[in-house]
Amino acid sequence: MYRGKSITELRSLLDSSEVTAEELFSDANTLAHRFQEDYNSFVTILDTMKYKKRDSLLDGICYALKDNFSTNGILTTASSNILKDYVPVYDATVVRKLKNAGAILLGKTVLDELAMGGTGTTGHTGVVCNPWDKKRMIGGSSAGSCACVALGIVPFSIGSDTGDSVRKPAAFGGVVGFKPTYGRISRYGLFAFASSLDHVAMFTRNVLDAAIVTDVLKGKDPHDMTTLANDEKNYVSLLNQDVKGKKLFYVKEICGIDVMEQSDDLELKETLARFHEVLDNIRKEGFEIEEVSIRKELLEAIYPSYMSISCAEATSNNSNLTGILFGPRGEGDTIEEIMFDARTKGFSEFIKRRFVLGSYILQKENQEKLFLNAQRVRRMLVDQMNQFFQKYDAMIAPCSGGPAPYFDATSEKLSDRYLILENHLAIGNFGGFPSITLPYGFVQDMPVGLNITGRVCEDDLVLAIASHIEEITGMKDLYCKVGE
């Protein structure tokens, strides 16, 4: 009955008094269940509602949280063996706050496991499959409360955003994913994947909605010594700032016509020829939008650094899951027996993999050709990037070069689209730049996206940008209306 309906809706509708917190609660369990076995969303769906009324734009909103945050008595197991009976005693600062606001909880979400990988489909408790077709998948890692919001289960979601964990899948979801400037978002009570690199981020039907929960959940936090200061701005009613002759650009090696003209992809060439309609209709309402250029072998690199530094840091930040103080306890003689009982058993393959990666990247004599080189390149990007935004006020770019992929895909991982235009967005965690990724098309009628990334707490202005060009796509409050 409320399937589909935005924060600003829901919340005429509860100001109206015409359905109470505990009516969308019971919609929204019943749709969780509902699409449970197909999509796979959720690790645990709350069957009772924990609710106390406030005075918020979010009071008696139910939401969902990927499962990657700790919930004071409620299973937190980062999709994971290791933690698949780890019941916290605490809650994430996010969490907290939400609570404050009177926000519902309806539950907690799959991902890649621990936060590691793009595809959704690592998590203990099986693939999450993307509404708008369920041979594709919805992207990662932050792919449950990606797929929830696209099915309209909840009006919004919490994930976490390391290199595009939150951008790229409301791309292949065809919702708004926006990721706030570095610290601007408490991560006390997050999983620790990369800390140099993990932002708090969230799904939502449109910009305003995600302006609203980011005034929310915004400000300094004493257990989180990254955060920032509260800028004591409020995001939603500067979404109207003039935003006409803001100079955006966008990058001739990412998405230039000469990629679209020189490729034989023809997903590819669709998405940039829809992309760049959509800056000449942008170009026509007042923006002023430029080429910039920047070394093709720079971008190229984006990727293996974003492995080298998030594998060494997860390996570090990981390494307190031993079966001992975490996890179930493996069988053995000596501590090292237990551990590594613990740890064969309890990681899957793939992670597995990046914790002997992030190893071998650390190991001394290692560091200064991988680990170092890898910071270098990220200094390089972010300091490419502060040079443009001297000039221009934001980046726009498509998220990926075509819709959700197949699950039985193959690509070509040394190919100018994977290293280039399926990895560019961890720019905007190299840099703890505001990112916001919003629908502006189909292909294969399939979603995709595109993305705007502004100067460090400039996020007002990034909203701002992203409503204004949400409003000239027409492309707002979407959702997949599978089964009605």
Contents of the next structure:
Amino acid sequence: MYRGKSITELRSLLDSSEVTAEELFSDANTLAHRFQEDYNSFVTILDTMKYKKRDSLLDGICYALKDNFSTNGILTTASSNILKDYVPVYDATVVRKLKNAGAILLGKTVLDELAMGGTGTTGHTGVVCNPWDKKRMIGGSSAGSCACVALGIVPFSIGSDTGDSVRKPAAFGGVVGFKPTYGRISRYGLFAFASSLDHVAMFTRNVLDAAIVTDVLKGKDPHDMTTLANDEKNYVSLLNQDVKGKKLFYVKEICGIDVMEQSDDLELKETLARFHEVLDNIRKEGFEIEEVSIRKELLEAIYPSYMSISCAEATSNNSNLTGILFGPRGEGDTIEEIMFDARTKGFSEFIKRRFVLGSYILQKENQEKLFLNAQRVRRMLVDQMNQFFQKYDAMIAPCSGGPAPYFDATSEKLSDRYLILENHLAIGNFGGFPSITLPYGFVQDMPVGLNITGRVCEDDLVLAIASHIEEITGMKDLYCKVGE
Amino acid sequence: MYEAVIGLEVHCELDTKSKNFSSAPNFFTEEHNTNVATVDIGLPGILPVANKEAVRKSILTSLALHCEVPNEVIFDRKNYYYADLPKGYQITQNTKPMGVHGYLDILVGKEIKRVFIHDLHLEEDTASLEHYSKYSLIDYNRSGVPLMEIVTEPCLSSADEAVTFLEDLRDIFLYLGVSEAKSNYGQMRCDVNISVKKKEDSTLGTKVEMKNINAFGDVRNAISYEIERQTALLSKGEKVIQETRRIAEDGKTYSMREKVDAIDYKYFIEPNIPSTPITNQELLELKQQVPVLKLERYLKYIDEYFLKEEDAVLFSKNRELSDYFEEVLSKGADVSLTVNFMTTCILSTLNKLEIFLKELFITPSMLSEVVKLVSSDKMSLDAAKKLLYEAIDAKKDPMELVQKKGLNQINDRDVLSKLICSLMDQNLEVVRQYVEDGNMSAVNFFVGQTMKTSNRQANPNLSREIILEELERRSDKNGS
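Moving on from the form predicted on its own, kindly provide the form predicted together with its partner chain as a structure.
Now the complete complex, all chains and molecules, led by this one.
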């Protein structure tokens, strides 16, 4: 009955007493159960609500939380067998903030195991499907959080974004995915994947809602030394700031006309053609858009550098998962054997491969070549972006070379050009830039998304630009009406 | 013809309110797993928050040890798996330790020896394990306690040097107030690396490692035993095996394990703690907080104040005592009288009341006033000590007592003459003994009587002078 309604719409219904928080929760709970078998958004659906009325825009609004955020007393698995029975004893800072804002937790959502992956297929409770087409993936790692917003079950959900784990699935689900500046939102209580790249991020169905949620979540946290000082800004009220004449750029090697013309991939052609149409429309509304160029080698180095840094940090960050203090206890005669057994049984092969990679990369004899060179690529890309940001206000690009892939998609079609377009969103993590995905059209009846990435700390400007583009495309409050 | 080369790695737990990266309290307790925060047990999602006080204290120590301090504070991760390491990595410093290239001068016998410091870094302690026959228990109280590690160059050559260095280092920790450094609580622990080579050889011999020795006595025994053992092996033409050994209660060392290839700890910079610059201003302020240290004070006491060896050692060893002593002197008090008062009244009071100097009511300026009473001959040493004890008991300023009770020494010649004459008039027999028999004990008798009658307020020297004059006057009168 309240399916697909935005935070703003629900707010006015609640404020005029046309609906109660209890009714909203009950409605969302019913929807969650109804779609669970087909789409598998949740690891845990909560059937009782915890709620205290607060004076906040999120008061009485339901949300879903990726299952890698610590929730006191509520199972938190990171979609991994090694944490399948883990019940935390403390709340993540974002959970505490949402509680204090009167938001109501509906459930914990499925992710790719330990947030490592981009398919939504590796969680220990099974595959998450794309609401727009069950044969396709929703993307990951924040798969369940994206699916439940795309299904209209909740108006917003929380995810984490280390390479593109919110902004990519958002594109595949036709919703908004926003990752503010690194340090804008506390990571305390987010199970670390790669600490220098991890961001708390969110899914909503319009840009205004993303601003509302960010206003609640942002701020300096004494538990997270990497959080930024409070910027004393209200992103909601800054959404309407004047963005006429703002300068955007797109990178020729990522999404230029050449890429489109030289490809024989029809999906890619259509996706880019739609993108350039949108660019034209944006230009007409007073934005300046120019094409810039980045060395192709540097762009091709994004993915291996991202893998190097993230696997290295991940192998260290996940070294606490030994089954000694929590998680299934391994068997063996010595401490080493017990830990070895727990980790052997607890992780999927895919995760083990990343840990082995990370460990190899960090070895003394490999660090210089594999780890430090990756850091150098990261630095070069960030410097390059900052150079562009001296002239331009934001980068615009499509999030992918096409709509969500099919589950049985083979890797044959992954040409090298395709890889650049598929992996460029990690630039946002390398530099900690504020970065937002929003839908811009349909290809093969599936939503596709574009991304706006701006200067560090200018979250308000990125949101304002996105909000104007949202008006231009008219792609707002989208959700998949399956089952209605 | 053989000589030992010894290097030390000293671990010292810092005295801070909370742990190095969490808000859990940091103090020694035998209640297991009570000083524990989520961060200390490595639960998923936790983040470290660096303890400013631990950073400050380690930089302060680094400066006291003449180290070069880096331009920023950064931490590294040292990755390895063990049950006492809940996160699976230890936060430590590898890229930029708090200090490098330092030194500490120590006095061994009569010689000053310079011990070179390779580096000083700040890290976190591990949990402690208790092993039983069928299981082990983990106590996380120690997990995350700020730990300072000081690594010397291999530049020590005897057990004496090593133990003197450790003792002096501990005194520095206490001087700086950075640690209680109690080795029986494991707050100060030491790894010893030792090898023996022929004197003329330029390359080092094979190194033996002994880990986590708490008591300095054990360090001494371990080193002495190892020098003997390794020298014996080498003189028989045998080889020393590179290994880790432990010291047993019998004072001998036993092999624990042969050294395998060094573990690769896969260090990388801790991403959750942003680098913090150390500004020149901060460094300057910290430098000003480094006090004059033990050796310098000791040498001053010997060379400038001419203190006895034992007094110089006593006063320089403890910063509180030394500061107090110097403050008394700075108010213009006489050195040897001050030493006298402090070694008797002050120290015995501290012992008797089992209190610290800072808890003593008598301030250095109060003591200096009392000392001055004696040196300016206004009061006898005895009377002044009595006054001091009274002031301690009453928790009153001694000068206030002097004024209130009139305890001032009687130096007025007329007053004393009057008193003495009347005493002599009452004891004519004693006067006669002096006048007729020249019995000198009469003088002492009248000094004693004068002191007694004046409630010990009479200036004894002046009294004696007047007594002699008066007795002579009476002799002359008698003779004429």
